[in-house]
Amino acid sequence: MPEAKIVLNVRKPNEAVGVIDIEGEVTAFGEPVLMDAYSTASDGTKAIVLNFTGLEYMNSGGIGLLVTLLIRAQRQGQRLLAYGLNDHYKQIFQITRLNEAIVIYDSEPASLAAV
């Protein structure tokens, strides 16, 4: 089975927010790593910020993972926000209408201010 080519770092800039720094590829193979990072980031938070500045590649399986993550966050009463997407992936978010559920910001300070 192929391995996930993703590295995730979880930070908590304050008690209300968990940030997941994403580096590498977001594909279906990264599900266990992403869900573990979400569990760590979501402990007691009201919002999760996804930092895509280190994103190298995302396919349809990765989009599906983000939808799964969104459903989990909504069940916990949390919001998902994102920043660091390049123009290509911003367009993918628009085409899939994922940008209607995960608001995209220009920077981490802007996303944290929105929480």
The other form holds:
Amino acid sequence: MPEAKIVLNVRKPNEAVGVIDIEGEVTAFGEPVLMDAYSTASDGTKAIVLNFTGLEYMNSGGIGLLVTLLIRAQRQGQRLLAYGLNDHYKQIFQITRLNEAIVIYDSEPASLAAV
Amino acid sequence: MNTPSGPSQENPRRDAANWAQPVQKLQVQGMPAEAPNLVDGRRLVGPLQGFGKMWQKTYRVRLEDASVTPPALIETWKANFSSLWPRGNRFYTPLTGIAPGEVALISLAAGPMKLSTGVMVLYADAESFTLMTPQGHMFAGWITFSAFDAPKEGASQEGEGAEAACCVAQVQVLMRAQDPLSEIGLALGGHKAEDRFWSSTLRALAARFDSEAEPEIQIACVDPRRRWTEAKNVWHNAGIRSGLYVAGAPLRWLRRSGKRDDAG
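Cool, the form predicted alone is there; where's the form predicted in complex with its partner chain?
In what comes next, the whole complex appears, and the chain from above leads the way.
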């Protein structure tokens, strides 16, 4: 399978929240690294924030990957939030109706304040 | 620790042309008169809007002996999408083909009756395309058709360059049954029928490249919970609507002939 062109960085701005900074391409091939990042970010947290500021490309496989991540978080009793999406990717969340399950914020402080 | 600022509007959008534009309700255009259109005015629904357990079903065929690239395979697949389906099922391809935002109508053989539904092309690029279901379809979700290179069975990762790789064609369905009736239908043979459907399609696709490879199936339950708030989706159920459509045929015929008489 092709290599995933994605770099993920996990941060914990406070005890309740894990932030995953996403840089590069979100495709189905990124599943192992995204799930690893989720495991690191979710340790003891009640919410996961996805930072899409560095998102360069996303295909439908990537959207599917976000759905499986969302279900995994929900089953752990965690909320999944997002920020840093440009207008194009906001539209993709809208057409796939992912925005009905993952609340999108304009900035990191806004998303952290919502937790 | 880095703390990035707000959203970057400068990001390149090289995937922009691959995605459909947002739509409130579907509109079907340029379909033949015999295609039953129960899709007009419906909303799109993804796996998050369905009722039943969420499944990820992956059907894959490895074309070990065929010399075809992933883009060439996808081009063939798009151009022959309808003819690769099992006999008795019909995919009414949009006039402009499988392109983002296009809506296709579908007539599916379901025992003695035909189920009428449709899909919208959510995403399409050179190596994949995705169909999204409307309200009333048996399931809510996405079906992604893709092709990629993978090492041949028994070949080392480093080794023999292009000779060590083969093209893999894949269908991946991420779905939930839309309503309780569809959930029961899937449990009572619907899932198996779907497995046979896509396996048959992949066999037919492989045959286009002179391959007799057998498809593999991987099934994973992503979410075992049912979403009872979505049980109301039964109102749009394609099986019920298709039955009503067939039952209403004499009335439609009478109405059409009345109009012809008035015009004459």
